[in-house]
Amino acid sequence: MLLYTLRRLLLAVLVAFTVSIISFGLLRLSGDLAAAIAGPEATEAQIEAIRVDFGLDQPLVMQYVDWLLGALRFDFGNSFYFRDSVVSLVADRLPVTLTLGALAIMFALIVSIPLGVLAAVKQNTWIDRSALTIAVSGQAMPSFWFALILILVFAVNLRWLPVSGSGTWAHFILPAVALGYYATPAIMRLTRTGMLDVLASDYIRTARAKGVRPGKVLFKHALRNAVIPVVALAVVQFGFILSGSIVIETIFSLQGLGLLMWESIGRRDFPVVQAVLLLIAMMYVALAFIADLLNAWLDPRIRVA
């Protein structure tokens, strides 16, 4: 297991490093940051000037080892239009983001897991046809139309839930059912085909002969090695969630860090729009090493493969 881990470390510090440059690259290839910064109204003076301010007139390899190092300090520089340290912007809009994202992968796994016990268990039915639709509904609706969706249904019309803000936890309702539908077609397809795998094994079959209650065959033999690949899967889902919340977020307004991450688009304000972009996907390569974690843990096979 350590052998394992250190390999998955190792690969996960180069998909890390690999994903600091192309975050970095990515604000560059979009033109002259000195000019966006500057304005439409500033002179070549003017850009030149903030050219040098900003290092903008050094190499590229120079400009990105300097942010390197200033990012493994956990120093982005400060905001340009917040006029404010770019960490404590992002530490201020970071639990609501989470939150959110702890809210949208409950509600999947609520949802998910039981429906795909029951469309195993009632195969080849009108529950099993009527969940897959469910499933394949999931990914092909838009996660911004299933919010605009909710917020016609459930704010404009019913008026239960408020439109946007993030000020109780009702606010967090909405974002995080439009969010966590968006994970569920995944997880209800995989603990559907672990139940039907397990249920056909011969272990189970051993155990309805022996006269062991339906219900214990199902949750306590048959579920609990079927959700094994589940555990896994949900916290990789979990890291699609966070970086899928730029758009919920924005709809619904709520103050996390996809709406503070369009805002900078739309601002120019490049050093916030860094850091955001490398903390999502560093967030999200953290979370895929602990599901090579998880999985090698719950299924020793996949150490020695």
Partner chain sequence: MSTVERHDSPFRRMKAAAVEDYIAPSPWTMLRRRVFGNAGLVVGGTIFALIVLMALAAPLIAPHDPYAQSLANRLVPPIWHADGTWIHPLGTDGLGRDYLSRLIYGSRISLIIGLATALVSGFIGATLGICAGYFGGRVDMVISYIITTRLAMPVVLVALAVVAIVGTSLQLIILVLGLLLWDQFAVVTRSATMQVRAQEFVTAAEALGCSRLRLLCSEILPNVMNPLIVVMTLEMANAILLEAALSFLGLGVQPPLPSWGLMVAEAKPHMFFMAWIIMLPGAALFALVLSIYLVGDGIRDVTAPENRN
Given for the second form:
Amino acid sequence: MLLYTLRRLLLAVLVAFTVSIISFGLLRLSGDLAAAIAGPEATEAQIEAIRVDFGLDQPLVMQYVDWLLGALRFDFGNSFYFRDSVVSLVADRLPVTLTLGALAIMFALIVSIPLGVLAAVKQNTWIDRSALTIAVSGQAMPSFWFALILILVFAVNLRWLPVSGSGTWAHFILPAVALGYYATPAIMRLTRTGMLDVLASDYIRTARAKGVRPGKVLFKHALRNAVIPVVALAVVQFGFILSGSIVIETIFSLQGLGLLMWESIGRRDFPVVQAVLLLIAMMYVALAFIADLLNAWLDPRIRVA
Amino acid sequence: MNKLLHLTLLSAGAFAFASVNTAPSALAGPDNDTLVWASDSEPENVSPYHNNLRERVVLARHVWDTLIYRDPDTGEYRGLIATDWEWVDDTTLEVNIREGLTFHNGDPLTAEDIEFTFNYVVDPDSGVVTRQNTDWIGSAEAVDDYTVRIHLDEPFPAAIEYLAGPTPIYPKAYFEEVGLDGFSREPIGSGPYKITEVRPGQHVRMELFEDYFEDSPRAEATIGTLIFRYIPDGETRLAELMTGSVEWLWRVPADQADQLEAVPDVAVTSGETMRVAYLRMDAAGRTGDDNPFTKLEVRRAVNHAIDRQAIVDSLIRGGARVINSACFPEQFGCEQDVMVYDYDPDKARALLEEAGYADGIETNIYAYREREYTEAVIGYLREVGITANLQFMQYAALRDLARAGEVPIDNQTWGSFSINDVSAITTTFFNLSGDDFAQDEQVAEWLQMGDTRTDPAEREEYYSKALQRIAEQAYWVPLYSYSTNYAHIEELDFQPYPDEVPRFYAASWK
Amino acid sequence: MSTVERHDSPFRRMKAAAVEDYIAPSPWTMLRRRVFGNAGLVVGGTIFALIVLMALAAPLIAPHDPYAQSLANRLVPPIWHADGTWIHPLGTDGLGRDYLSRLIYGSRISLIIGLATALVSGFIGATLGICAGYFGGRVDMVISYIITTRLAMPVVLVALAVVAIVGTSLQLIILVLGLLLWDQFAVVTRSATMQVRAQEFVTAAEALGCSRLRLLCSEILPNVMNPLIVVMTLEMANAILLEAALSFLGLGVQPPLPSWGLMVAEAKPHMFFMAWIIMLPGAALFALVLSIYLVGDGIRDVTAPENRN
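Alternative state: the form predicted together with its partner chain, after the form predicted on its own:
Once more the chain from above appears, this time first in line as the rest of the complex follows.
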């Protein structure tokens, strides 16, 4: 297990390193940074001074090392647009996105685990097929469109829930539903497959033979085992959900990282774009690492692979 | 394993919820004496000299006082910080200051603050982005505690108008202590509202300034708290108004305004504003010498291609009208007797052929506001063979690209900072600066003359020449004046003015 | 055809024997039965075929030029509305363009994006996956690392950032999505190749001195084709949704192209009072993507029924 963990960790670090190079490259591709920092009315001399000041006259590798050292200390420089450091902007928005992501994944689990169990128990019946259709619809529905419909129905027509902002729990319900629905089919399928495997396994048959009530078999024994890989998958899905939040946050004017990213793109504020990109990628790397360990811990066969 | 699941989810939820911000929306409305107004753009810096968004003008009018106040009903100039003023000569204005004024932090407001403000904003290193509003100032000098002299390099008869608008006064001591960064985080002014919270990307909270002086010519402010909320999405703003989380909106598209009339508890008012829309074309060839817009025929073809009347009648409505001159028709010096380009797609096609573009033109078109209006323009251009691909971005990004000479054609709008004088628009965009797509020295010279002569008739004459040449050379496509639709809750007593500055200090609950 | 097969090779005989073992009805009959017995595949296939037909015949069936704007005829309601007319069966948009025609032409954009992206990403992914699976060892390690890195890049955010820097066009969107969506192809072909490789007929072919390239093309590729097609449908659907989302955010296909995602964005200002105007393009997207998913699921069930659960 230790060896496996170390190997996975090495891979995660390597990937993180590569991603940081890509993010760095993206900012450099965006144009002359010195001119961007200096602003539109700067003279050549001022731009040149900034170039030297910010070390932009150094070789690219040196610039990268400088930038990386800064990034490791959470120093991503200053926003071109706001007179504020990138990290304080990001820190301000991070809790909103994490809350949204956590709620979205919770919603996905609440919907897809019962659907998956139901589908497995009623395998190959119309219930099985309907459950799958409900889940797949979530994936096929454009999330921005689903979000607009939710606003139209639940916020404007029924007035059950607020439209935008992040003041209370209620503000997060619609965005979390819109975002979480997309993740349901993957989780639902995995639950169903896991349940079918477990239900067919010897010890469940034994439990049944011993006369344990069917409900107890299902929930106490079968689900408990089937849910293991689902947790690992949910962790990875959480990473995907974070990157999907850009669309949802924009629609609900939720002041999270996604909205910050979208606006920064509109403002050509590339240091912020880069920082958000890097942060979300890093979160994904970390989550994938955790998921790997979870899977390996739960299923010893993986450790040797 | 259930435990594991619970643990994972609970910890994820817990750390995420620990620090969610509380937005102000829940506490809005007349019951809490809080007016939430929402808009689509967010100033990059709350300091009024360091952004040129309309929202800035609105914030500035509430938080900072200017020397002079122009009564929006009568157009009469009255002293605000000033008590009176006098031209010592053509280039020296002496202003007497009211005694006993204080800034929000309790510091007294004296002539030194005015001297500091004006000398700071004309300093090339101050990072000011609204230079056109202060370029006319040479320097300021405090004669004594309550007298200040403003020295001009050249005569500038529109000075009083500028002193009554985009020239708020800063507190010298505080600004020097905290610097621009500190100031933009915790700004201090001397206006009827003080800023109590600035959250970039979210909101600016303002509260009534209790020590605001009593005999101010402004209406007495009554609403306790103002919150400017930044909500980028138009439909979200609308939904917030309909569901009662926001009390006041503007720039509601005509279609929705019509429909909103039927919504109970919502009032809609509309009117023409000083803002005009126009296309700028890269006549100077800054994006490349082979740029088709360097050809007069192409620019004229673009002018003929667009059915501006149809855009006004169908899309904008509510008091908007077609303009033909590069300014707002009621501004001083806005010559109306200029060349007019009728909607004539055949002529446009013929002109394009004449210019050697029989096969059409493909270009990027830049825009930052009301996408639908720009798309209508794109539709008309397409009819005559000009394929314009839309590049939509935020204002500051477009401004910087345009100043860097990278924009072949854009759909711009300008509200002249609500200044009733063509120097606030035509000169701004034809002064050979980065904002000037024409780079026409003759036009710039005439405008310069117009700006600096003291005889109004002479000024009009120069502006007329410049505007006629601008139209004749088809540097712009003047499109239309804007109408703005305001939507607010019925309980708010709100009076709109054509200068596009909502005066919340004059608003009250019914 | 390879020389090996012409000479009735041992592994060919082996394959044939394996098949003959359980054939009672002819394999075609079996396949037909399985295809038509699969409701999802039939429904999805029909919707998908209809949309493809609509895209191909767009100039013939669209009642109007999808770009012709007429500001005097803005926001005409659809036919089921009291004020609807047959001139514009689905009404017009905010610039007076015929909505039905724009929807019909919009299917072309979605399909082009979906197919082209799946081809680009399929080529990249399959190449990487086959190399990793066939060569194993170091090659496999490097490619696995590339796949993991790619997975760590949030697709929507990277696509947005690239588009913001480079500018937007249909081709660029295809290229960007193609360069981002290859991971599943690589994962699936890698493991399929590993399985095939372990089988005797490949070892035998190698023993007979087949060149590696020829072997990859003639033996492994046909064997990984089925899972590849399934992944292709998934990625097509994915690409279509991503393009729609990018266009909706204003950083995808640019106006006046009638991309369905863009149409939702353009219709958004009218959504509170004319709900149909956002419903139609969104529903079109939903139908197309759902049909592709159903076809993908169906193909998997039909070609590999043993993997179904």
